[in-house]
Structures are given as structure tokens and as C-alpha cells.
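Quick heads-up: it's one chain on its own, the form predicted on its own, in C-alpha cells.
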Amino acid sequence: MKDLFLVLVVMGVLGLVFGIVIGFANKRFTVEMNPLIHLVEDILPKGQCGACGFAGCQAYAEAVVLNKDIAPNLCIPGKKPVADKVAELTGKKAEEIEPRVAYVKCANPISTASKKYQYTGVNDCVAASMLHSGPKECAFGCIGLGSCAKACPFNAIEINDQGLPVIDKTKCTGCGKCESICPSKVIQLVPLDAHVEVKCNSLDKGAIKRKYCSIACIGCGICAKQCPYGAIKIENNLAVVDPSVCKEKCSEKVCLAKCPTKAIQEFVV
């Protein structure tokens, strides 16, 4: 009993010691933080998305306030108006950052589409695609188990019912999340007044698009062709749009009705 008790005593002192140690030294070596940080920080969106390049909004706030390189209009869900905030509490000059919209370069849906096996595994698209690419035999499409959706920040993506993901443009703040962490780069960040857009990822040949999608771009052409502006061009049998140059020239969309699968799609907002 007295053996315990002694034990329980040192315990107790050593106790206080440490105590009394550690509050000197969080007094002692306490860093005081910039109150700007925190002012910078209230106005960011707080969805921790990375799209700055920092992890989350207190790592940007501090690095935008005690950076001087570090420009104020990296919060890209946040667009002009947090930007211009931040410029004006850090003294800084927010250069103008052209809004985007994640988009979904794919049609073909999973409940249809042809298989090369039938997928039972993690409901995770980035699991599936470990296995042949996944399920489907358009190893280039949408694998449709909703990695995206799960994502997202905002909220701004749901998966329909034929396993697409869908994109809530009013949502939907640009920052990459979906784009980032699909295994098939379906997901493409596009400028938000965009005319049109190709609703294709296939890198295949035509021929073979035509085997397993019957509304895939088959690299044809004739959207190039027909163009007036040269705002399309075919790369790796996949047509390509500038939507610089389509914005800036053209009002026809001729491409639109020339398209024989019909991938290339009117961009509505």
C-alpha cells in the first residue's frame, strides 16, 4: 500500500512538471499568426478543393499573405469577386481568370454499353479501372460508378440513371476535383461560354468506335472540313475543338449538323 502510494505521488509530481514545462515552452515559442490570414481565409469558399495548389484554404490564406509572389486569384471556385477581395487585403493586383465548367466527354451509358466483363467489385471507378480498364469495351468512356460525384466538393455532380455523371453548371465552380481523380480523363475542364464540344474520349480508330459506341466520334473529319474558322482539328482520330477560336468566329455551329454520330454537342449553360 505504501509502495502504491509512492508510486502515485512521483506520478503526480512528474505530472506537474511536465505540465509546468510544456505551458512555458507554448508561451515561450508561440509563433503569433498574421490576423490577416484569417480575414483572407473567412472570405475563401471553404471547400478544401486543392484548386489553388495548397492543401486547403488556410494553407492558401497564409501563403497569399505572406508570399508576395503568390497571386490572389488562385481560389478558383471563388472566381473574380474572392479574388478581388483578396487582391485588396493583400495589396495585390487579381488578374482576370477565365470561368470554366467540368464536362463529360462521353455518351455511351454503362447500362448499355458493350462489356468486356461484368463488374462486381468497389463501387469506385478508380478500382474498376484497374481491371482491363474497366468494364466497358471503350476503354477511353465513362466508367459510370460515380468516383466524380463522391469528389466533388460542391456538390455539383450527380449520376443518372444510365450511369453518366450529370454536371450542375450553377454549381459547379471549376476546380478540378472530378477532372483530377477520373481514371479515364473523361472529365475536361471547358471554358463556360463554350459553343460546342465533342461528347467523346475515344482515342480508338474509327472503325473500332463503331464496334462498341454507334455515337462516338469516328475521327472522320468532315466536322474540320466544314468549318470555316479551322476552330477543329482531328488529333489521335479524335476531333478537337478550339473553343478560343469558335467563341471569337463563329455563330453557324455547321459542325453540328454535319457530325454523322452527332458527337459533336451544342454547349449549353
Contents of the next structure:
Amino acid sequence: MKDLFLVLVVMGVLGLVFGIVIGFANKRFTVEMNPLIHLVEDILPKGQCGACGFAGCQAYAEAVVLNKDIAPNLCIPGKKPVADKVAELTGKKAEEIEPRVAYVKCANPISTASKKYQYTGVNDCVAASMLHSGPKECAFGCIGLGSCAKACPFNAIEINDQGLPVIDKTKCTGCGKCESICPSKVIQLVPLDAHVEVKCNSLDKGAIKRKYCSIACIGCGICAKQCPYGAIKIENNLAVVDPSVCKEKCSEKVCLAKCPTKAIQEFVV
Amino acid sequence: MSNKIKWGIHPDTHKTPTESKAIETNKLPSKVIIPVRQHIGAPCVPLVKKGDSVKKGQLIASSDAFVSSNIHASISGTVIEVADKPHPVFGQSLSIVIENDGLDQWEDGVLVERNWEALDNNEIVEMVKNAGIVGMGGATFPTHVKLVPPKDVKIDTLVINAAECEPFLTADHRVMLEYSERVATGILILKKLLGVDSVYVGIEDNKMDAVKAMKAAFGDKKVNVVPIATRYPQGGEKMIIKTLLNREVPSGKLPMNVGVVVQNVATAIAICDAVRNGIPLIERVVTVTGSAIKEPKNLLLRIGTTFADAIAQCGGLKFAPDKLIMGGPFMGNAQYTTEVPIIKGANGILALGKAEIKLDAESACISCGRCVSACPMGLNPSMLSLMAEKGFIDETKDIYNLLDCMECGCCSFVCPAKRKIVHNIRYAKKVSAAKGGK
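Complement to the form predicted on its own: the form predicted together with its partner chain:
First the chain shown before, then all remaining chains and molecules of the complex.
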């Protein structure tokens, strides 16, 4: 009985002492934080993708609350709903953001594409690109080892059985992580409502492209001539579509019909 | 000399096919492809255009940047193309293609006779710079940059790296036997230039004939020709300093921080030619070997000779090689075509067969620690490769000293699980560099 009493006293006193120390420390070393930051952070999607240009969701929440020059619409994955809520909380005005989605500019699967060499190294595009820009004969094509799929914070990219990335457009938020990791720069962000896109990334001359890839854009310029609005230009042997002109003025898609290699394609969402 | 080395490996040397063969100078190639990037640093800008006729030794590309190196025509003829061509290290590079006119004429005023002992140091550095000399052991760092150390650094020792620790290669070995007088002169020029008293020439002890030849070439000059243990990577800059001088280069520092300048033997020849005779760096000795080569040889080749031409001079290929490498098997670069040119840092062409390359399937790390004991830099390669694989790039750099790795390949060589350790480390370096750039 006496032991029990002793134990209770000792533990009680110890608890009291530590409690006082903790209580004091809590008051003395407390970090003042604007409660608004927590509210804003709760709205953000927590992909930690960095598309806003900050180190993560918390960093952006802090910046957008504390700095009045930071726009509320920088969260790309969150799109309009998040931008509106952040704007409401911070009392700023959200400009409209153009929704964008990742697009793979190559359709030549690694399994059948002509190759420079047999690659046996580390299973990663960046590692493969260090050896003569990857095993594919085409130095601009998709290497197909899935660095983009690994980098995607929203699991929107899968490598299909042909070794090409397939983008799930319902999951893709347009954060651009895949775009920045891809060593061949073959994956790019395009407007979600684009009409046509070119499925080729090679800047080689047409005759050279033809040798290694049957579906490359050979830069012949037929599509550019077909387009009545001048939305397509040939730059560095590659057709480039200006999406703003294309989607605003045209609904016919006349450029697709005469492409000899079918490299210019309808953009399907 | 205490020799309690704990690091390194003993691979089969494979040097017998070429080590007793004299250096051959065969017919000139019909064309040369000279890349404007043959060194670490800024690429050069071509000074000639398609259709220009050039002569041997003419300056055809240069750059204003300090860390860069001039490029000269290696044959006389006509420029037939200035375009992107396959490059043995960088994949693609702007290159100047010269068609041979068969005359092999020197550019006017290139060849001179100089008494180097009477020259001023600044003049010598200028000559080395103009001759486009780079580190010819493979690293291709512009030599003139190394020869002008910053003011606050005191250099007291010159080390000549003649270890040639990579298997297969015998170019430096033959150079020391056959061109020993030029090597010795080059070394004495370097000695005068750096104003140092102690000079060490480190030669692995499987080349005792070269040790003898070099000792004879120096005569009564005060130069230490030291045989060192045969062990890979003895020829690593930091390893040879440790072996010869027992000085350790600290992490992230350069040999000059411990008062040492290291130069390769082949570079010494180029310096001798440039300073004494005004000859720019337009040719080098290359070992062409491997089981796929009919007659392995040591060849004196003009810079820009394609691998195909070099292999043809060795009787061609026995069979299609399973791997084609520029340089040694450990630190060389694998090639996919024989249409790549010899560059200033190319000390070998290896055409290897199946038996020599051993492509085994990779399996999981069993934490045996063999890579740790083999690593000459005292790193933990197994951890580096695992972290690179899992994407912990910042940790590899900050905790595991990623940047100290010189990619010698000992870890991959000893790994019983056949893990691609060096490739993983190179991947981590690449990603880390890309991050740092942002």
C-alpha cells in the first residue's frame, strides 16, 4: 500500500514538472502562423507537383496568403474550382487558366522502331539518353522506359505493351512533371481543347526521318497549304500547329486528309 | 614505398596481343571527320566552310572561352561538309569533314625549330594553348588550363601518369618504348614550366621495359621513374598521387590543392612536339584490339580517322563485334557505329566478342560489401546505386558523396549480383546536375 502511494506521488510530481515545462515551451517558442494558410492548404490538391512554381502545396499556400502579388490561379492541377476558392479566401481575383494536358509526340513503339544499338542498362529514359540519345535510331523519339510514368504524381501515365506512354486525360492535371523529366522532350503540354496535333518530334531532315520511321512528319508542308487560316507552319522540318488560331477559327480539320504519313492527327480528349 | 593499398581490382590485362607490337603508321585515310568538341569545356566554332581547301596543321576551329582547345586539320584536302555527325562521347556533334588530297602538305609556317630551354614560360603556355593540347589519357581537359594554376596555389610536384591500368590498352606503353626521347623532353618542358624540383613518372610494374627505357631517356636528369603495383585503377589521378607521394586529395578538391599537377605520357609527347617543332595535336597513338579484330595493332592515327578506317588497317573484323568501345573497357564509351572518329582522348578502339563482355542478368543487392572494399574513393557504391534507383538523388549527393565518384567501374566489376552500379551513379549525377541548373 505504501509502495503504491509512493509510485503515485513520484509519477504525479514528475508529470506535473514535465507538464509545466511543456506548457511553458509551448507559449515561449510558439510559431505564429496565419490560420488562413491552413485553410488555403486544405483546398489545394496535395500532389506536391510544383507546377505552381513553389516547392509544394504548403509553400504555395504560404506565398499566396502572405504575398499580395502572387496570383491565386497558379495551382494547375486544381484548375478553376481551386483557383476560385483560393481567390475567395485570399480576397484576390482569379484570372481564367487554360486547362492543359500532356501529349506524347511520338507513335513509333520501341519494340518495332529501328534501333542504333541494343540497350541493356538501367531501366530509365534519362539513363538511356546518356548513351547517344537513347537506343532508337530517332534521337528525338520516345525512349519508352517510363520516366514520365514514374514522375507523374497523379498516376495518369501508363506505358502500354508497345512501350509508349498512354495518358489518362481524366487524371492528367497538366502539372508538367512529365514534360520536365522527359530527356527527349517528346512529351509536351497542349491545350485540352486543341483540335489537331502533330505526332512527331524529330527535327531531322524529311529524307532521313523516312529511313528510320514510316510515320514521321516529313515536313512536306501539305497540311500547312491545306489550312485556310495559316495555323500550321513548318519549323525545323516539323509541322507546328498554333492551337489558338486552330481552335478558334477552324472546325473542318482539312489538314488531316492529305498527310502522306498520317503524322498530323485529330486530338481526341 | 609503402604499398598497403586496400582498394582496386585485378582484372585480366588482355595486353599480350599488342604490347610487343611496334607502333605502325599506315596509309592516310581518304577522309577525316573532325568534331569541334573534343575536350571538356566550350565547343569550338568552325573557321572553315564547305569547299575550302585546308592544309595539315591549319587551325580550323577555335573558341574564345578560356576552358576550350583549338582544333587543327589533320590532313590536307578539301572541306566537304560541316554538319552534325556521330560523336564517340557526346552522341552528336558539329564536325568538319575533310577529303584527303593525298599530298599531306603542311600549312605554311607551322613547322619550326625551337630551343625550348631558351623560351619564356608564358610563350610555352601560349604554344601549348595554340596547339590544342588536351589531357590525352581520356579526360580531355585542356592542358594549358592545368599549367597555369591560380596564384594562391603552390605546385611542388609534377606527376606523369603512365600507369595505363585499363586492360587491353598498350598505346602509352609503346609510346614510352619507342618515343622515349620525346616523352622525356615533354616532361622536362613541363618541369621547367611549373618550376618544380620533384618529378615522378609512375609506371605499372607489368611494364618494366618501359621503366628501363624511360630511365635511360632521362639519363642524369633528376626525374624519379617509379614502378608501381599493377592494379586497376592505379592510373586514376587521385590514386597515383596517393601511391607515389602518399598525399590524399580531399573530397571535392583537385590535385593542385595538394601541390601536384598530373599529366599523361601521351600529353607529354604532344607538348614536346608543339614546343620544340610547332606541331599542333593532329595525331595520336591508338591501340586497336579485341577478339573481333583480325590483327590487333598499335597505330599512329590522325585525329578524325574513322573507327572503320582504323579497323581496316588492322585487317578488318573477324566477326561483327558484340561491343565496340572507344577507350578502355572500364571507362571507355560504347559505340553503335564504326563511322565515329578518333578524337584527342581516344587511346583505344576495342571490338569485343561475347566471351569478353559477359552480359548477365541483374539481380537484387545482397549487401555483401565487395563494392565498398573495391571502391578506390572510399564510397559506398551499393547504397549510391540503390538510392539512385529509388530516386533519392539529393541524399546521394549530400550524404553519400556522389560527386566524388570517378566512375572507374570497380564496383560493377566485383558485384556478384551484376548490378549496374556505375550506370545508376551516372544517372544520379545527370539528374542532380539537371536539378542544380534550375
